[in-house]
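Only one chain comes next, encoded as structure tokens, the form predicted alone.
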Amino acid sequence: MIQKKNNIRDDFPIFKNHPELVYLDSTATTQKPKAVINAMTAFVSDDYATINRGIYSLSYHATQKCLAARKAVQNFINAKSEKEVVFVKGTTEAINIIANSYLNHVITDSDSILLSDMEHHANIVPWQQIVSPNQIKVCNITNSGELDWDDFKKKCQNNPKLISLTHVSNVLGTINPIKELIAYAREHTDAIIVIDGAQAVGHMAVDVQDLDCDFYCFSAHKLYGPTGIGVLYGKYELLDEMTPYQTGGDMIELVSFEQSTFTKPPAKFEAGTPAIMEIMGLHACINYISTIGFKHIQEIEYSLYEQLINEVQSLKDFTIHGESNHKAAILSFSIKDIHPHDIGTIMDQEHIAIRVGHHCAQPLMKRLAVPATARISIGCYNTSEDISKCVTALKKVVDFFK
């Protein structure tokens, strides 16, 4: 069991400023360590200038810092080249770029794409804007919340044009066997493979070359970094062939009133002035995570998750949604005859921050036959005391309504 106090928690000012806070909503967004806050503040205070093409020293140094951040991302996910790392606003924009810059130019009326029942809206809605409903095939999940392997193999027989799957479900916590799924798809289809890694990168090492995905997307704010910045990884040969989704400054080669030509990736997909301060924060959160190490992060998270599972067993009419053998530290649940919003309201009165609702996964809610769930998600800053307080608050919820 993790000790009540640990030095990781001390790195996060939010807990000093709100000592009563039990924050268990890291799947939605993570709190920020001093290292990230300080890096962004220092850049704005001491080094700020816009990047690219500036010949004065401040601009040059800002540009070098952004290049260093891109290199850090390359190393973090083991991309073959920093040219395969595109800075975007987040996972949602990354998937929209793939949909509009890639799929929109190659899809035909006879093609299909393959998703799964556990996808976030950001991995559903962008594809719906490109293809008709009958072209979207959906892989089933099992009652335990795992991807149905037999159904996946069956759906692959149709040779989908694109397969897009979540690495880790934001509701069920299921860690999909992405490497095995990709290997099977490579052998039996010609599909381009997209992975939504928003819930994975803060909890486990990701090696895009080892996975052999074509695209991988994630957001910094789920990685203890800032909002407004994320990464689209794409194999260079694909990025090079794609047409830019957005156009404007900084992504052009030559412009005239007759025509314009575009530069090479990744700049081709980074129209306009980038989120420079946020890029500094992204670099800082990668460095921060690296100093802790995923082994230690997983030790913390899984120990606390085990404690949580053991302690909620005493609650009456408590249903867990998602009981895969391979899970992240995410617990979605229902309590019979108590609406999730009521659960969340009472928990908030006890200073416990959890998430309630459909979690941007309405098709999954339909599959689970519930309107919504409550969700507890654990970060590396949580403690055993947090879990005990959370379960005590849940008992108060049950007592109040029962």
The other form holds:
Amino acid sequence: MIQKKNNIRDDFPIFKNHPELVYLDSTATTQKPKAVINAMTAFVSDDYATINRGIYSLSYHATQKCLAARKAVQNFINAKSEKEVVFVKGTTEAINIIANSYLNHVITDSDSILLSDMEHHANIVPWQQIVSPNQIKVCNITNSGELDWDDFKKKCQNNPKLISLTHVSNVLGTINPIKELIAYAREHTDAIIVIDGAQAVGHMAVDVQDLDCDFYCFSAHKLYGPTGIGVLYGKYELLDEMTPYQTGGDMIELVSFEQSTFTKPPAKFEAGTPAIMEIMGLHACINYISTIGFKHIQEIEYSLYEQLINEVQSLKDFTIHGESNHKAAILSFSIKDIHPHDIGTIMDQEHIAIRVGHHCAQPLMKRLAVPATARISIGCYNTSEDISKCVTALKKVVDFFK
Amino acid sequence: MSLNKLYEQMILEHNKNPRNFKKVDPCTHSSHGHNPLCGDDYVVSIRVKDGIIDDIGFEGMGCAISKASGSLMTETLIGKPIDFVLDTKDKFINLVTEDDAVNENLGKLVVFEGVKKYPVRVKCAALVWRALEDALINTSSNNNTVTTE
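Same protein, different state: after the form predicted alone, show the form predicted in complex with the partner chain.
Below is the whole assembly, all chains and molecules, this chain first.
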């Protein structure tokens, strides 16, 4: 059991500026620690210049700092080389790159791809732009909100060209057994395997070599870092054979009006001046998380989740969506006859920020047979008091609409 | 701002027991109102006879504000001439969006005045009205869809 006071909270200025705030929407985006804010401010104040092409020392040092950030990401996810780390805007852009630069060049009319019922729109819509609806196979989920293994095995029989799955469901909280799923797919298919890691990287150690995925995508802003920066990890051989779908400056070897040649990964996928300040923020958030350690983060998150689950037992007509035994600290729920938007507004009056809606997962809402849900998600800065206030407010919601 | 200003008793009551929660059959006009962000989803159906709303109903699902809005809208407009309906629609949209809105002749609909203090909920109150507008104005094509995003 953790002590009542969570010292990590003091690292986040938002809670000083809004002492009343109970922030339980970390799955949408996380708040930022001083370490990240300061790193970005310091870089812009002291070290800012373009990277990769300036001959002057300020530019050289900025370039070195970006290389160090790439190295830090490599270590964070245990990639074989920093060349396998492509800086992108976020998970969405990463998946769009794979769809356009990889799948688009290898898919034929007779091929299929395999997704699951619990995917975020970012792991559905980009594929739909490349393949026709009948080429998209969808793995079912069980009533407790886990991937249906039997269905997965069955759908692997089609030998899909690509399998793209979420590591952690942003609605159900389910942590998929990615390593086992990948091992099975490797044995029974020739599929290229993409993992949407948006909801995983802030809560658990990820080792891409151990997982043996081909691509792994995530965003810094769900990792206590800034928006506008994320990572596409890809095995180097794959990145090397791919054709970039955005072109321009910084990703070429030679340019003439007759033709241009592209440079090697990762630069090949990073056309234009990158989000340099945000790259500094990404590096800082990785350092920040590493200092706390995932062991401590998980202790905090799981003990609060347990408290939450125990306390909501007392609420009437309360339905939990997603009851896997292997879950992140995410609780999606419905209250009978009360629309999630009404829940959200009343919670907001109590300064409690939760997410309500379809969570960019409309096919999953259809599978759960609900128009929308309310969702509580826990971050490393939350406290036992946050959970108690949240449950008290939920009781108010129930009383208000009684 | 007290919650009771948003969720007036009348709104809570109409949410629990919505009036005219039905499909008008046969109807002369209908439109589908959908809010893709939160999933509020209603079909408004209307039968116009001699320039008068002979019958009007709404069906679907959504939050308390959107459902009460459909209930009070249909209750207010039944038996009224089209000119009055369109004028009331404009006044209602003003009521929930403009600070200096004039709320004369809005009757019970003034209970939605509190909504403008909750910018993210304005679209909930407006959804059925947008569908109504779409149904009456785009008469050539029945069963349209409008969204409030």
